[in-house]
Structures are given as C-alpha cells and as structure tokens.
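Starting off, we have a lone chain in the form predicted alone, written out as structure tokens.
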Amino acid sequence: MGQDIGDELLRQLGSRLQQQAGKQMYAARLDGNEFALCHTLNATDQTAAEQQAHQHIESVLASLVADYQLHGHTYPCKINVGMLIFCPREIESVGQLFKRAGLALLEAKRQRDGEPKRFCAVLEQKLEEDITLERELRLAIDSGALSLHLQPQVGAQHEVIGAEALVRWHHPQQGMISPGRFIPIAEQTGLILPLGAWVLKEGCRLLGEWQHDTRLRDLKLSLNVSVRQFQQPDFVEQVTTTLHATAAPPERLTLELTESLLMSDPEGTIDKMLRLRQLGIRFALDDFGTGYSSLAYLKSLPLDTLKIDIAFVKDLTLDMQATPIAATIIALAESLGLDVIAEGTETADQCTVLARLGCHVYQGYYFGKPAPAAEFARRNGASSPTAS
C-alpha cells in the first residue's frame, strides 16, 4: 500500500509498545519491523519466571494484534514473538543476548502458528550445525562430492521405462546425509541454485552417455527443479546450453515441478514451460494432490504427467478414503490426456489396486530403491564403459 502506510503502521505499533512498556519495561525499535522489549521479572524460580513472561507477552500481543486504522482503512497485523528468559550473569555479552532472542524469533517465523517461541540451547546448537553444514555443502558442490542415485520407474508389465534422479551427499565424517537435512539448508541459503545446476548438468550427462547403450537410450530421466531455480530469468538458456554440451536428447528429459512453483508466477511459468517444450522436454507435476492449484489453471499448463503423492499410495490398502482420492487423480489425468505415475509403491497389493484404478506406471521400493547411476546402468543396460 506504499511506504507511507508502512511507516504509519510502525509509528502506531511503536506507540502501543511504549504504552505497554510503562515503567517496568524498556522498548526499542531494532531495525525495520523488528522491536524489542526488556522486562525485569520478580520471580524466585524458573517456573515462576516463565509464567510471568508469558503473561506479559500475552498482554503485549493483545495490544499489538488489534486492528490498525491507517489512512481511513482498517488493517490487521500479525506478530511473531521470540522470547529469552535469562539471568544477567548467564549472558556473556549484549550480542549474545540479541543472538539468542533472534534465534527464538526466527523459530517463531518458521513455525507460523502465532505462538511465542522461547529460546533453548537446541536452537543455538541447530544454528551452528546448519552453518557448518552450509559451508560443507558449498564445498561438496564445488568439489564433486555429490552423486545422483536413480530410482526406476516401471510400466504395466513392470518393465523399466525410466528413472527419477535423486541427489545424494556422502559426508566424509557423517556418512550419507539425508536430502531432508541438506535440501532445506540449500533453499534457505541460496545454494539450491548451484546445487540445481549441478543436478541438471549431471542428469543430462547421464542421458548423453545412455545414447551409446541400446538398452538405455530409450529410457526417460526425471529431474527435480526447485522454485528458485526455475524462476531464474535465464533458466531456459541454462537448460539449452546444458543439453547441447552433453548431447542429451531433450525428448528423454522430464522436469518435475511442484504445485507451489506453478502457482508462484503463472504467466512466467507457462512461458518458460512452452519454450522448453519446443525443445522436446517433458514436464511432470510432482506430489499432486497435496497443494492448492486450481483445475482451470492445471488445464492450461503444458504438462505430460501427474505424480500421485506417496501419502495417497501408501494408504491404498489401509484407508478407505485414499482409494477414491487416487481414483479421482487418475480420472482427472485421463480427462486431461496426461500420464500418471504412482510414487511410493511398496507392495504388490498397492500395484493391484492402482492397476484396477487405471494407473499403470509405478515408482517405489517394490521395484527398487534409489541406486548409484553406475549400478542402475549395469542393471538395465550393457556393461560397456560408456554406459557406466
């Protein structure tokens, strides 16, 4: 609504904080839209201190979240609160004080549940671990310490028709680090861009090598693309250059996108997809059914495949509600002329149900766990050097 509206909101919020502070608390504006309150508690033990602190915070929040009248309009305001309870002798410096309070505030922003978050040693330890992991991940990307593991995708006769490439990191001291651990750090720090570029280059290199093996050349390879990676202005040029450099056939490459990506910039997303489609590249919508994309928007996208989320597949034989959801997704895909892949297929019973519903392409532990690219090539192609 403009900087003047934002400034007025900050002025009114600061005035309310001063009123709440009174003579018992110090109130300050730290930076931008971050404020601090320092209050002395008259408590004899930790439990009493926590109770007093929460009472004060509830009182302050009640004042701050009440609607604001700004230039004739009413606006709500959401407040995130990080809390630190301390004895002066426990704090080595003012910097440490603000660092710990800031960590609690960061946790409140991550949780997004509106509840004040209190600092604890675990938060500080996790931050230090994340900083270390970020530094080591940066080195791993630069030094080639990452690898692609491929999970087979199979057809109706359980024949391998392709694979999804999944990045793996074998740490020299910690061993294999879960993608669930380092991918969020990569996204938060911007390392997802060089990481995504490495996955694209390595995946295309494999596709190029497969062209020398008669048993591998017809397989498709799926690569995951993050929101930030796809939103780069030169992403299409990056893909084009990589395809040419690796001699990878574009028609064998599938880029897996998420619903959050598709909804973040509809027009820009469709434009890039159409430009990449002209090269022959295919698109799959990953984890379908867990997001909020509209069906009308889905119809306008140049997609080729919907991937049923693992959450619906794993409960097919256990939860009666999972079957109609899967059936609806399969019917929707069929009506749009799209293929369907069921992720997380782990049992023969699940395959039976999925086949009965009309899904005939599967991916999951029942057909194979992700394996190093060289091992995947040996299992499914010739053992020539070019195929490894």
Ligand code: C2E
The other form holds:
Amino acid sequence: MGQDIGDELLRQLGSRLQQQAGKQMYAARLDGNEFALCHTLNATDQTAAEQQAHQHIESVLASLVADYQLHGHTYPCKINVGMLIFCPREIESVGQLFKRAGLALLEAKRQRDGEPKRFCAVLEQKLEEDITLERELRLAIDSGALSLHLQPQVGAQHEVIGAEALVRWHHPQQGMISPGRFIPIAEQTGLILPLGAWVLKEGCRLLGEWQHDTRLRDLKLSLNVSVRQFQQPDFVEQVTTTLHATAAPPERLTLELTESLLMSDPEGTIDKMLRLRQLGIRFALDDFGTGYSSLAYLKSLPLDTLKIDIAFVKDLTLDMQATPIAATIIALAESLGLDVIAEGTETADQCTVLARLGCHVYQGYYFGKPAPAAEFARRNGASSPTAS
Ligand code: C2E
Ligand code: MG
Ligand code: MG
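Cool, the form predicted alone is there; where's the form predicted in complex with the named molecule?
Below: every chain and molecule of the assembly, starting with the one above.
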C-alpha cells in the first residue's frame, strides 16, 4: 500500500507496544518491521516460566493484532513471534540471546500458523547443519559433485517422449542428498544462482549430445528453474549463450516454473517468457494447484503445459471418487489450450483414471524413477542393448 502506510502501521504498532511496556517489560524496535520485547518472569521452574510467557505473549498479541486505522481504511496485521526463555545468570552473550530469539522467529515465519515458536536446541542444531551444508554445497557446485538424474515422461501409448532433469548431490560423507534438503538452502543463500547455471549448462549439454543419436534427438528435456534464477536480469542472455555453446535445440527445451514466480512479478515474468519463447523454448507450470495462481495471469502467460501436482494424483482411484481437483485442472488446461502432465503417477489405476479424465502424458515411478543421465540414454537411445 506504499511506504507512507507502512510507516504509519509501524508507528501505531510501536505505540501499542509502548503502552504495554512498564516496569517488567522493555520494548524496542530492532529493524524494519522487527520488534523485541524483554519481559521479566517471576517463576521458580521451567513449566511456570513457560506458562507465564505464553500468557504474556497472548495479551500483547491481542492488542497488536486488533485492526489498524490507516489513512481512513481498516487493516488487519499478522504477527510472527519467536520466543526465548532464559535465565540471566546463564547468558553467554547478548549476541547469543538475539541469535536464538531470531532463530525462533525464523521458525515462526516458516511455519506460518500464527503460533509463537519457542527457541530449542534442535533449531540451533538445524541452523548449524544448514551452515555446514551451505559451505559444502558451495564447493560441490564447482567440484563436480552434482549430477542430473532424468525421469522419463511418457505419452498416451506409454512411449517415452522426454524427461525431467532432477539435480542430485553426491556428498562425500552423507551419500546422496535430496534436492528437497539442499534447494531451500541454495535459495536462501543465493547459491541457487551458480547451481541453476550449472543445471542449465549440463541440461543443454545433454540435449546437444542427444542430437547425435537418432532415438534420443526427438526427446524433450525439462529443467527446473527457481524464482531467483529466473529473475536475474540477464537470465535470457544466459540461456541464449548456453544454447549456442552446447548446440542444444531450443524447441526441445522446457523450463519448469512455479506459481510463486507469477505472484512475485507477473509483468516481468511474462516479458521474459515471451523473449525466451521467441527462441523456441517451451514452459511448464510445475506443482500446479499447490500455489495461488491468478487465473487471469494464467491466460496471458505463454505457457505450454500444466503439471498436475503429485498430491492430486496420489488420491486417484478407479472408483473416480477423489478426482475433482485433477479433473478440474485437466479441464482448465484444455480450455486454455495447454498440455497437461500428471506428476507422481505410481500405479496403472491412476493412469487409467487420468486417461479417462483426458490427461495423456505421465511422469512417475510407474514409468521410471529418476536415473543417472547415462542410464537414461542407454535405456532409450539407439546404442542401448536393452532398448525396447
Ligand atoms: P519437482 O520438480 O516437482 O520434481 C518432482 C519430484 O517428485 C522429484 O523429486 C521426483 O523424484 C519426485 N517423483 C517423481 N515421480 C514420483 C512418484 O511417482 N512418486 C513420488 N513419491 N515422487 C515422485 P526430487 O528429485 O527429490 O526433487 C524435488 C524437488 O526439488 C523438485 O520437485 C524441484 O522442485 C526441486 N529440484 C530438483 N532439481 C532441481 C533443479 O535442478 N533446480 C531447481 N531449481 N529445483 C530442482
Ligand atoms: Mg519439476
Ligand atoms: Mg513438481
């Protein structure tokens, strides 16, 4: 709503906090929209301290979340709370207190359930693990410890028509680490940029290599692209240069984007997509149905495919009871003139139901798990002794 209204909200919130402050409580503004409260508890044991702390937070929150009047309009305000209970005698340093309270706040922001989150040793351990993983990931990107695994995408006759590339990290001590663990860290730390650039190069290199094999050259390859990666000002140039360098045919390359990209900068996204489209690149919307797509934007995007999220495929059974969401997505795709792929297809029954609903392209364990690129090429290429 603009800087003015934001400032006014902070001012009003600050004065509500001041009204609460007194002998036993200090209030301070730390930074931006972050505030700190320091409240003295009169408890002799941990349980009583926790109870008091919760009661206190509840009463402060009740005053803070009550609607705000800003420039003649009424606004609600959502507040995340991180809580740390400490005994003054046991403080190592003020820095440590802030770090721990900050961790609890981070957890509250992550979980987004409106509940105050309390600092605990597990949070600290997780943070330390994340920091170690970040340092190791930084090295892994340059040292060849990443690889792409390919998962087949199949058509109506269950013939392989392409693959999705999924990044894997071979950790020297921990073995294979799943992208579910390290992609969020890469996104938080900015490492997603070199990582994404590596995936783009390696994916295009494979596509270029496939052009020499008559059975692989018509296959499409999908690459996952993170919001931050796509939003780099020179992303289109990066893709153009990589395609050139690897002689990969752009029309065989699909970029998988997520709905969050559309929410953060719809106009910029459409512009970039159009420029990439001119090169011949195709686009799929990943995990469709789990975000909050604006249907109006969906219509104006140069998309080719919607990928039905695994969550809606999982429940499909032959009795057609649990189909409304999958059916709706398929109908929506059809009305927008888009292809649709069902992710996470694990059984023949799911496949049958999807086909009945009008979805004829599938990806999932039923057709093949992600496998190293060389194995995928062996199974599907001309030189394969086991090619079918
Ligand atoms: P995604 O793009 O939605 O990928 C599909 C995920 O579902 C993959 O997990 C895949 O292994 C898994 N999957 C496929 N078929 C089945 C099935 O039949 N059953 C079940 N239970 N799971 C199935 P994976 O490889 O762990 O990747 C997880 C997520 O990590 C991906 O979700 C994607 O969001 C992200 N990711 C993976 N590689 C990259 C990458 O190169 N760049 C970026 N930015 N993100 C990536
Ligand atoms: Mg994907
Ligand atoms: Mg997906």
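Rigid core: the largest C-alpha set superposing within 1.5 Å between the two forms. Because the structure is a prediction, the values reported are computed rather than measured. Numbering follows the first chain given and starts at 1.
Two rigid parts turn against each other between the two forms; the point where they join, the hinge, is E134 in the list Y365, K78, R228, E134. Hinge angle between the two forms, smaller rigid part versus larger, from C-alpha superposition: 10 degrees. Superposing the rigid core and comparing between the two forms gives a CA shift of 6.0 Å at G14.
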